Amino acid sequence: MSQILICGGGVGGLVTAHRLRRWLPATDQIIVFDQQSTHTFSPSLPWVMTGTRTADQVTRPLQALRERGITVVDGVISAMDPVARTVSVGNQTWQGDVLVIALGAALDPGSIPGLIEGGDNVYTLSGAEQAFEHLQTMDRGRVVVLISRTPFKCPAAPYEVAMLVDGYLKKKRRRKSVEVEVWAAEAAPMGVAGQVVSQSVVAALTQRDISYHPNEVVTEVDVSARTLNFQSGRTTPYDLLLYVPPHRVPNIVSDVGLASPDGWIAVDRHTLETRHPNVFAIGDVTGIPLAMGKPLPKAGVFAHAQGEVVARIISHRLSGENGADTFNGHGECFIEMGSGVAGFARGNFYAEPSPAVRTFRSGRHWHAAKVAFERHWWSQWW
């Protein structure tokens, strides 16, 4: 009997657990550890922000995985040893034949003075719900969508937020009296995907009269004055602040020495194995350099694909079969644009010398495709 320990019940951890349960003997144990009792489908959070989804529509209890033969342990991981492949929660310790680290990126809004008190964190369910409450009464003033630091997960999400706010206010006939702006710590939207993708997003913002301010790193949110202060010396007022918080590696990863100099877990870019045998890391917790010098974006589509690959590698190893599954760097992304319209891009991020990404003409069909994808996600895994 083998035991596989999976730290994290997000996209990558969930896919890995399900695939292993399908491919391994019933006597093998698959254990998922997560400090949250629910799985939240993050791509739907912008819809929560605009009131087209509720909390119960974008979450499911992780304990439901037990019905699929997967053990779930709720609680904060207090210790982890990648050499011995052990995980501890409270006073109980598990040892695995294989360890998969899928802990995602930790959100750290407290590292910027005033950020928590001054705005709504649209990368959390509670923050998206608060944003919706505030939007309902927003009839004049300025909405600022802030990308506080890079890297951050879901590169399209903040731009989706801005355009969905625009669409929501237009629907309520309040857009003419409300300004919408994006202030970003990055040089261009979704820059790793290439200039064509970046320009298409900027064009979409411009078409909707959404001001875009790149290369602006916020240093402080002055809550009393309701202003943002930036490293450049610029300031901007706001009436509603919707922010992407700084991201960092989870503390437990740093504590056990798995974080590389760039702050994330280094892995083999094809197998996702760390420097420790039979210890894998997938998803947002990893740092995978691309040929162009920038890292692979942190996105659910990559976590999903990596989970599939790692599960296949593990199943081959434990069964003694030959197998050469590898992660190829391919990914795709929807971008909601408001008013029932969405865009779509797809490509090979491992291409050299730079990612080869194709954009498709935006339209209502891509919005319908994203809705269908959300429905498929729940039907496939729950």
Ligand SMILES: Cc1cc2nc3c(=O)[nH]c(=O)nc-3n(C[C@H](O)[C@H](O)[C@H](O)COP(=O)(O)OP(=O)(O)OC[C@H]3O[C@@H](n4cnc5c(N)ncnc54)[C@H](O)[C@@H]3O)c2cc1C
The other form holds:
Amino acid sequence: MSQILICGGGVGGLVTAHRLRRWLPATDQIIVFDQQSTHTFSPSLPWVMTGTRTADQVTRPLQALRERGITVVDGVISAMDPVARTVSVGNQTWQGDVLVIALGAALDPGSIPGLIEGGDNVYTLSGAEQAFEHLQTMDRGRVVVLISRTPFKCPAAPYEVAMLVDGYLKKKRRRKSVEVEVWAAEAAPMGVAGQVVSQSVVAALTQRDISYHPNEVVTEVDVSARTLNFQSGRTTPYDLLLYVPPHRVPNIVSDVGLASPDGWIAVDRHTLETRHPNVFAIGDVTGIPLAMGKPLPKAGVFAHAQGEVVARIISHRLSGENGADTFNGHGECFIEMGSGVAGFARGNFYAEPSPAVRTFRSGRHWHAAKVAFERHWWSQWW
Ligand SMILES: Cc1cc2nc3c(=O)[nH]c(=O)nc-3n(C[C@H](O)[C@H](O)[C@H](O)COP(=O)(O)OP(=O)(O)OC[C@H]3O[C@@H](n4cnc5c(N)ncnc54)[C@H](O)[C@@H]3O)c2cc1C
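Swap state to the form predicted in complex with the ligand from the form predicted alone:
What follows is the entire complex, opening with the chain shown before.
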């Protein structure tokens, strides 16, 4: 009997656990550890922000995985040993034949003075709910969408937030009295996907009269003056601040010495195995350099694909079969643009010398496809 320990029940951990349950004998133990009792489908958070989804619609209890034969341990991982392949929660420790680290990126809004007090963190469920409350009463002034630092997960999400706010305000006939701006600590939207993708996002913002301020790194939020101060010396006022917080590797990963100098876990880019045998890392917690010099973006689509690959590798290894499954860097992404319209991009991020990504003309069908994907997510795993 084998025991597989999966740290994190987010996108990557969930996919790995389900696939292993299907492919391994029932006598093998699959244990998922998570500090949260619910799984949140983050791609739906921008819809929570505009009131088209409620918290209940975008979350499910992780303990429900028990019905599928997966053990769930609800608690903060307090210790992890990649050499002994052990995981501890409180005073209990588990030892595994294989360890999968899918702990995602930790959010660190407290590292920028005034950010928590001054704005709504649209990268959390509670922040998205708070943003919706604020949007409902916003009838004049300025909404600032802030990308505080790079890297951040889902490179499209903050731009979706800005365009969904635009669509919401138009529907409420308040858009003419509310300015919408994006201030970003990056040179261009979705830059790793290439210039064509960046330009199409900037064009979509311009078309909606959303002003875009790239290369602006915020230093502090002056809550009493309601202004943002940037490294460049520029300052901008805001009435409603919707922010993407700084991301960092979870403490437990750096505590056990698994973080590489770039701050994330280094893995084999095809097998996702770390330098420790039978210890894999997938999703946002990894740092995978691309030939173009930037890392693979942090996105659920990659965590999902990597979970599938790692589960296949593990099941082959445990059964002694030869298997050649590898992660190939392919990914795709919807970009919600408000008013029931979305765009879509798809490509190979491992292409050299730079990712080969194609954009598709935006339309209502891509929005419908994202809604269908959301439905599929819940029906497939719950
Ligand atoms: C607003 C928003 C919109 C998005 N939209 C998209 C999209 O349209 N398409 C897309 O591809 N991606 C999207 N993403 C990104 C996507 O959600 C992430 O890239 C994906 O969830 C990463 O999966 P993961 O398994 O690596 O980490 P996560 O899904 O973040 O899971 C990590 C898990 O580890 C747990 N954990 C962390 N530390 C500990 C600890 N010490 N002890 C116990 N448990 C711990 C966490 O509670 C969490 O459940 C979006 C993200 C956001 C915020």
